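Starting off, we have a lone chain in the form predicted on its own, written out as structure tokens.
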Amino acid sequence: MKPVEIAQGVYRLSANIGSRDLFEGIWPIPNGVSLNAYIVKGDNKTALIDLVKDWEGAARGITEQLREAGLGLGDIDYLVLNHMEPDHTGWLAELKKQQPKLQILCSKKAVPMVEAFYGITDSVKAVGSGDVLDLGGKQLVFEDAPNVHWPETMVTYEAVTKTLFSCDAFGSFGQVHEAVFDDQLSELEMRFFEQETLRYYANIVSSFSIFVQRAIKKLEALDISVIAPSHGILWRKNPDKIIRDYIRLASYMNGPAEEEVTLVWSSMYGNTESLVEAVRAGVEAEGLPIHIHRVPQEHVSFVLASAWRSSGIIVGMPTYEYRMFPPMYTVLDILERSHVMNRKAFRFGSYGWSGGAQKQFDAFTQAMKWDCLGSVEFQGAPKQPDHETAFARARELAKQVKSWKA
């Protein structure tokens, strides 16, 4: 890859990561992910904003792109760390070894983390909201953005070119190739990144949605020409679009979200599965989109993305030894951790010698403030009345989703 000039003296350095590993050790990335770092060259000093993890040769690629931009590691005076997560800092110890005079700038909360992660204590300086670094002809302005998505997070704004380096905020999954900016994307490519943004937000950022809203409010005072995140494409034609997208995604936490339904189901011997088509038909009878996921065959990452944008959630799950079926318990745990709150819901499922899953499910729905329309629970195989009730219950849920107002 080559360095990409964003504005005079401002460059994107990037590495594409493949699909072999899980992001954060949890989330599949079938379309890979990009790691973006940035160079800001002033008349007097040069700053590197964020780093990469030495992941699939990313560090070597960044070094080569620096060279193509006419710089060596020894030319970097400042390293700005917006966020301490290792995909943005993993190469720090080696960089500091190669450039010992490097000055590291980060938020106050990040200072002890630099030592904890990488054993570095010298030349580390805390900056906070309103602090300015003058590079000569370029000015970096720092703004704390705590819990987007770690407590030490900040963003950096270059005031002359009006470029916002937002780190994980406004990011997405997906590799980035020749089309780096939003105005270079085809309609198909834009839809691709919209979907990758949804899953990235749901998987990585969703549980911090309140803090996303607060951070965006703080950024309203800035005149932004370019948004340059640490994952995904850069926004220069219409940076307001990704801001609006994030505002919308953050609003989904407490519902209502979109007029859509997510059906997530699991089955031991096919008895719970027998009602899936009746449930699907009930939702579709009201003309609503329905996203259907089977677990554990499908990774929870994709379930979470659908659930985050859906106002209705239907859970098909049998009882397993007096409790919820373990694969579904894992899904619901992730939904709870991600704060998928205030949804319309119901559950259907079978049991063998005894029930028990519903009691545990009820406790979950109460904690998540889900408006539960009851359950369709049956022993053994479902009978015709169970099919009819499941259809009616799904249709009623879809009606309530359509009439739900904020």
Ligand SMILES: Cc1cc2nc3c(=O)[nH]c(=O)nc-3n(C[C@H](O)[C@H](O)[C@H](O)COP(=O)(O)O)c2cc1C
Given for the second form:
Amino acid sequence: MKPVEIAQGVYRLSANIGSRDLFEGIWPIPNGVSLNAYIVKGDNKTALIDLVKDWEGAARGITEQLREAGLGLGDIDYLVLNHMEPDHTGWLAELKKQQPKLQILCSKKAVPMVEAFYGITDSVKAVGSGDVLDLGGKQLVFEDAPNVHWPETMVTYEAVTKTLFSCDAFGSFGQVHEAVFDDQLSELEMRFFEQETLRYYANIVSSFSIFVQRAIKKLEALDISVIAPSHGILWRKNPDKIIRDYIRLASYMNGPAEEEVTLVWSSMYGNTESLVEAVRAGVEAEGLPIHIHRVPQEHVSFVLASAWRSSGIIVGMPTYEYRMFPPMYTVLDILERSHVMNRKAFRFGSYGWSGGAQKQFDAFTQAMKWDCLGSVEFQGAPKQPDHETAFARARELAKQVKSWKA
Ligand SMILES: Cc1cc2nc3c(=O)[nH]c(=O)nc-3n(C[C@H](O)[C@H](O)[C@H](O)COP(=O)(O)O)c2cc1C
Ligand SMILES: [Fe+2]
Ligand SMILES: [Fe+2]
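Alternate state requested, the form predicted in complex with this ligand (shown: the form predicted on its own):
Next comes the full complex, this chain leading.
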């Protein structure tokens, strides 16, 4: 990969990670992910903004790109750490070893984390909202953006080229190849990144939606020409698009989201499964799109992405040892942690003798403020009336989703 000059003296260095690993040890990346770092070369000083983890040769790749941009590690005066998560800092100890004069700039909350993660205490300086670093002909302005994604997160704005280095915010999964900027993408590629932005948002950022809203309010004051995140493509033709997309995605936390329904179901012996078609037909009778996921066969990453965008959620699940079927418990736990709040919902499912799943499900839905339309529970195999109730309830849910106004 080559360094990309995104503005005079500003370069993107990037590494594409393949599909073998899980991101954060949990999320599948079937289309890989990119890690972006940035060089800002001033007349007097040079800064590197964010780093990589040495993952599938990323550190070597970044070093080579740096060389192609005419720089060695010894030429980096400042390292700005917008965020301490190891996908952007993992290579820090090694870089510091190779460039001992390196000055590290990070938020106040990140200072003890630099020591805790990498044992580095010297040449670490805290910066905060409004602080400016003059590189000569380039000016870095720092802005705290707590909890987008960790508490110590900040963003960095270069005032001359009007470039916003937003770290995780406005990022996406998916490798990036020749097309690096929004205006270089075909329509198909743009749709790909929209999907990967949604899944990245739902998986990584959604819990912090309130903080995303706060950060975006702060950024409104900035005149932004380019948004340069640490994952995914850069936005220069229409930086406003990704900001609006993020505003919309953050708003889904409290519903309504999109006029769509997610059906997530699990079944051991096919009794709960028997109603899946009736439920699908009920939703489709109202003309709404439905995303169907079977658990545990499909990873929760994809369920969460669908649930985040859907105003309606239907859960199909049997009772297991007096409680919810365990893989569905895990899915609901993750939906709760991710703040998938305020949805139209109901559950259908089978039990063998006395049930138990519904009681536990009710506690979950209460915590998530889901508006439940009642359940379709049955002993053993569903009978004809159960099919009819499942259809009717799914249709009713779809109707409520359609008439739900913010
Ligand atoms: C390991 C296991 C544990 C179960 N625990 C309960 C239970 O605690 N209470 C209950 O009413 N049924 C229990 N059942 C019965 C199932 O809920 C019942 O077979 C149901 O029809 C399964 O639905 P499915 O065919 O969609 O998997 C259990 C079944 C299995 C296999
Ligand atoms: Fe992060
Ligand atoms: Fe990240």
